[in-house]
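One chain follows as structure tokens, the form predicted alone.
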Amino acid sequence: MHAHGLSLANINKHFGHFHALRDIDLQINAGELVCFLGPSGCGKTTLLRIIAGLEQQDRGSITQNGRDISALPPRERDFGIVFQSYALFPNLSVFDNVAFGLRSLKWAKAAIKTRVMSLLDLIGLADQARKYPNQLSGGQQQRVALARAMAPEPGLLLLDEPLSALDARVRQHLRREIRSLQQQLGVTTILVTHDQEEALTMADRVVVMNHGVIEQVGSPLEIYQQPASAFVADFVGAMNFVDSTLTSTQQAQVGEQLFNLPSPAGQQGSALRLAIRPEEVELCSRSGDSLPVVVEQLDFLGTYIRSHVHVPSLNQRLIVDIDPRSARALNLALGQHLGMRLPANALRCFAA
């Protein structure tokens, strides 16, 4: 296995009745960041709190660079950990904050002095080392934080909802920072989140949890383009659903239209959700082709605009978006009529 490559297997966690975590089977390598995403009440924080050692799993193993560190306790293991809440203490400095952990660890003065001001000046705070938690924003105690979680150079850095606490132009700015500086350092990273944007933009390869289970593992990419399941599908990112019946195994009918179908669905007559995402979907002027909708809302989201349309034949609603220049082509209005086609190459086909 990689350097401070982390593996886990068959982790399994009760609470009393509930099965919090069933058969977890995870590879994380050396100098990757993994997002666990997933709803409130997934696993994903039960699951970073046990790699931590913060809770005990009920049945599994964890070893971390060829070491098992399944019973061992949080002080023995390799990571810095920064939480939600921040945690600094507030009556040390910013400095002494970051140079907690190395003064326990019993590094030289002249060792401490280097560390601590190399990452104060990588997080831009070098000049903030004197003061204290209180007279700093949200973002720069973030920032510390996570300093001080770097100080001892620890093999893995866990991140419970690091940025959940800040305002939303704070946090765009701070994943640019933390990705940056994870790879500059290239420390394996865990950062579990529940917010789909951050993990999209910050991880090497996202973990979508539910229920206790592992959905999907995979770049942001193949979870947004190829999602494993309707939940995925409808996680990660807006997504449409289409009841519909298969007419052969590879032609799926929707109302009264047939739809070719990008690969083999399964048995003729057998029920099927077909799911598009709504810049997929395409608004034409009405044809024989073509879903008769209606527009029933717009909204104008600077590069495109979400339209909201009902399809009678379906007696549904579903979301379109579409650039402007498509919109004034079209000349776009409440209550239009338009068509509507679902590209076959866009659609992705999971069982009713």
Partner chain sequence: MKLTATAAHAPFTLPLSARQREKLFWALLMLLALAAFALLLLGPLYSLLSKSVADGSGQFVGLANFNAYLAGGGIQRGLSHSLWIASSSMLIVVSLAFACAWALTRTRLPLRGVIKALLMLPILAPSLLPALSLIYLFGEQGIFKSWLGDTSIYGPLGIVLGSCFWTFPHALMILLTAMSHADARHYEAADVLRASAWRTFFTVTLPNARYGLVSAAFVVFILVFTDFGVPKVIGGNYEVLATDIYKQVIGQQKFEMGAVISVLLLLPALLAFVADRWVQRRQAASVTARAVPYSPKTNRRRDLTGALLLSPVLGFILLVVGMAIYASLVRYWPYNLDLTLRNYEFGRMDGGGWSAYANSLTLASLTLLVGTSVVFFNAWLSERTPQPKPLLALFQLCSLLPLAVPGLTLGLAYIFFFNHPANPLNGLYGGMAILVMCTVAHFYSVAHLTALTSLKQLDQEFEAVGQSLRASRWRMLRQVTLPLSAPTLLDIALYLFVNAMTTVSAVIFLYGPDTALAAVAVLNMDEAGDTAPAAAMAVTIMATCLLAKGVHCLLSLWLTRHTQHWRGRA
The other form holds:
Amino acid sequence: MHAHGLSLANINKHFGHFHALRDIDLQINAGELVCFLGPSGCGKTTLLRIIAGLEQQDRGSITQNGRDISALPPRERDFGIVFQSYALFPNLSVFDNVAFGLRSLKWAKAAIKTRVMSLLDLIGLADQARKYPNQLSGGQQQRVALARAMAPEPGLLLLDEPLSALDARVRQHLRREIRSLQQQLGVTTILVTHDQEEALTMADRVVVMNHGVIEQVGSPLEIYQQPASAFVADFVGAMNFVDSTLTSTQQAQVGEQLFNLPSPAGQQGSALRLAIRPEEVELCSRSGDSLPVVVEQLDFLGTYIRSHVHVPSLNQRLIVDIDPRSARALNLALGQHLGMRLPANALRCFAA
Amino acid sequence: MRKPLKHWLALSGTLLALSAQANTELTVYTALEAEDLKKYAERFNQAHPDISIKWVRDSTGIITARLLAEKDNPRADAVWGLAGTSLMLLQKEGLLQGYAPKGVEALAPLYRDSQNPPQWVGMDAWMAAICFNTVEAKKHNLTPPQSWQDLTKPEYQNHIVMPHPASSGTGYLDVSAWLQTFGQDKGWAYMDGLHQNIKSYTHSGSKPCKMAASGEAAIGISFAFRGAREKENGAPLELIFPQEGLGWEMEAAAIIKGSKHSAAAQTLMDWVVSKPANELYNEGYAIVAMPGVAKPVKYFPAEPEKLLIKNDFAWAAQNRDSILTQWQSRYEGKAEAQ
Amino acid sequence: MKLTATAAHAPFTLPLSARQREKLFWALLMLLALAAFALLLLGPLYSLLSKSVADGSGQFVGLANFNAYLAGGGIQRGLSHSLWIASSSMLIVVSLAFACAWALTRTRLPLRGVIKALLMLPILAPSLLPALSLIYLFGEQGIFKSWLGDTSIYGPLGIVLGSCFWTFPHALMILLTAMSHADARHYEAADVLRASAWRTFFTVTLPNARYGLVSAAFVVFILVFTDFGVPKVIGGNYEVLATDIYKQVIGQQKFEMGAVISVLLLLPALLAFVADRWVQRRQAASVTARAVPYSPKTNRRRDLTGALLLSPVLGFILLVVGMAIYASLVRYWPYNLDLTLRNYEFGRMDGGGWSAYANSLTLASLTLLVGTSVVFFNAWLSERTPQPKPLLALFQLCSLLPLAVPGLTLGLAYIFFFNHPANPLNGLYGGMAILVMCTVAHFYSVAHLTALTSLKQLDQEFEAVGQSLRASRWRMLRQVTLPLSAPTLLDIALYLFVNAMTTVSAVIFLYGPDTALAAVAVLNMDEAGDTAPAAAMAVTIMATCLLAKGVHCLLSLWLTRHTQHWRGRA
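Output the form predicted in complex with the partner chain next; the form predicted alone has already been displayed.
Every component of the complex follows; first up is the chain already shown.
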């Protein structure tokens, strides 16, 4: 069906009694960057290693550019890989590390030199070619690892938590660099990460995983704005959950309050979890159409203020992110009594 | 592991093939003194230059153990210079090949196996002796003992070393000789007394004499040959041959059953019983198998045969286990208490 | 419907995929390694066990031999002696080694490197050297005979002193490793809490070293319990199990009894081994956060204590080594003290002379070459190639088992196994090949653990990266793993060389006409009463090992120079 890119069909994997991956079906298009995102133990790394052939799936098949690679050893597949630990060969120079894969392919000496130097140029380390890995900074080493993986022009680039070992500043810088390199070279890329920010900023599409199953596949915006499950909603970004009951197909009751829902959400009388992002909640002065709340905690986070408010009518605490200007307007302070509105178009409904 | 192994096999194979072409190589197991091996081989080669001897030399116990261990798969072609009792043991186990060497009739009857053809032939005899260190004796005010019985005197307490009969053939020879000379009861009573004076029991037969020679002990119960050698090397030793009679043992030679070079082995046996061979033995030993050959040897008594007891080797071999068990229960238990 | 679709896709229904073929290839290599273990370890041990339940003519007699041995009283005597010797040596060695390790790691004494090298000296000498030296020091004609009063050096005292000498470096090595991993933060905390020096010692230093102490204790116990050389030379009438084997086999040609005692020797060693493994596993679980390396501050009083602790041990070691050298040069102790090199003319003595020395060199070099490559290759196979779990478990068991098999036991087992007429390899018996095989098997475990530790330290993802870069595992081994493991290879090579030079127990029953060995010659010369030449040979062996150690140092230095640009140790 899909001549290009990578297709995973019905992948299953057990470790003893532990069902690590369950019925994974996924299509990755040529040239896109896909992020596997999930908490540790969700199976994302296992899935990556199965794609690489480093682990063997119990069931299911993998097709790359129309070729069934399910049973091929890693060496006969077509990919480059970068690990969190860089895994650079410490006894080889930067040049030799990058040339390593080309020598496997028996490239001519001159061709190797041209290719390696152009890659080193691309990552801005051309002047470091004679150095050894331990003489480079962490960020430089990871760029060399990237160049090494890219050198044989693989059809697929696998990145296993490549930035986790680096400090925040370098990480941000490298995110952009990897993304632009990937786009320049047009290589299909899978990035495994547990860092949602990394996934949202870098990916064309995000695959959110939990307990060995795919929870949702979508663009960063879709994942954030239309989470398909309560797990995704909670895992990606911050989210408030409120329990409610449906009074009609389009109306939910929360405490004494009734909310109009953006779309029909089930039968009358059934339980429903309403979810809303902290930044979508509106704080205002007390008025008839708002829920009364008390400000209990204020965390100043730079670009916004995260306030924890108690809602007596729901007997629950909610998080509300509020920009400094609005906060000033409200004279936001601890112990303050305010009103709160939940805009209907920002509400998401999940089965309870 | 496989490659080097193969390599070694191939290498040793080639070496074997090469040497077989040049001349016959005879593997001979022996307990002769290490320093004498070259001399023995040279004399033999004067008569038979085409047969080269490959010695495997070790102490009597180890050589015997090795031959027994290799019983199902013999490595030796012949034995030349091993205790007669050991050869009798090997004979019992069916390891020896009968052969009557040319001129074997010339040997004294005691020095050849009674079977026909004989399975072993004697070479010479060595006998027990006391090595007495005169310097140490002076230090501790010891008088030279004249008899075996003298050794039980309290003055020698902690000055005597003797070989452990369970580890050393010489040690067993002493024990069995005392039991034969003094009789069962008196023999054990004698050893009870002797045990009070023993400083230690050594694992090897020649070591007591060497210990006496180096002053580690004043008195060593060993054999005459070793004492004579040490004395020649400058040790302040006196050799004492007790009057009650000396235990003795012959050195003997035999062909091992299954030898792949039986012709050469037979040639060796022919020479082993010859007159030149007996003259060779006489250079170190006062008593040799061919009557009328022996000349007196330095540091040895003039007529050594007269001092020897009538040694019943068959009796000694048969009762070995029971004697050793009794010996160990008597003396090893006590050793622990020290 | 979905199910049928998967079945059509499923690749594993094919007879053998490329991937399975590759896995099979590595599994086959592992099977080959296991086959070697079966040949070099399990087969011989099985022969030994079956020999111990058969009579002299090979008939099965059940436990009759064991009963006979127990009834003879040999067991109570030999076993209690062996246990007593092993435990007292263990106590002395472990406390002294701990004191020295403390002094070397917790003080700033000058020349600590030199002191450490001197303390390690005994490991380069055959275990017989201290026994011989002690005879010259405390024997009847010994220069310090009067120190002992009425006590004789021939007996438990001599065995314990000699055993302490040669096992000391083993304990020291373990304790140095254990104590150099101390966490500075614990000491800072103790300082801040104003703990006294003693309290710090008992609450920080001692508990931190406890696993090292346990390990060192087990190692010393097993070494002494199964050692044969020292009691043979200086034991006098004091019978231990190890010498009893010799008496049964060599003195009385009772192989089945030798087998019985070998089995008895194997049991406590096996027990100690299992206990040690258990303790070590607990330790692995208790390692927590990353420690800050401790470096001692200047403290005069502590330095002085360290010097006081070190000097008796150092003095004893130098005394013993010095005496052996001196004695080997004396013409006729004690009656003629002229100096001469006559004792080095080994051709005149028992034991095989200089050719025995040449044989030992050959054995040590072959053991080095074969052992280092086999050990490393097998460790690599187990650690760096895909292997089925059951094979791996079996391999780990096999590679650690030699640690629990005493040399004498192994040697005797080899005779029974390899000289069996039905064994197609019986042509090896008595040759150099079997000596190499036995020595490699005997010293396999420590070498294996060294290789394994070093391989585990390499990035676990190298193989995955290599695969993605289409490099074969062989190329990865050649271009990455081997260069990175070079220092470890050197260490293993030295370990095997030195042990092959000095070992007696494993080869005492195995050497053949053309393969007499130097360390065995020491024993044989001593047995024949040639104590001075025996000392001379022991000194020659030690000098050779010292030379090997020197070469090792030079090579290590060269390696550091040539690789420091990427190892990055300034």
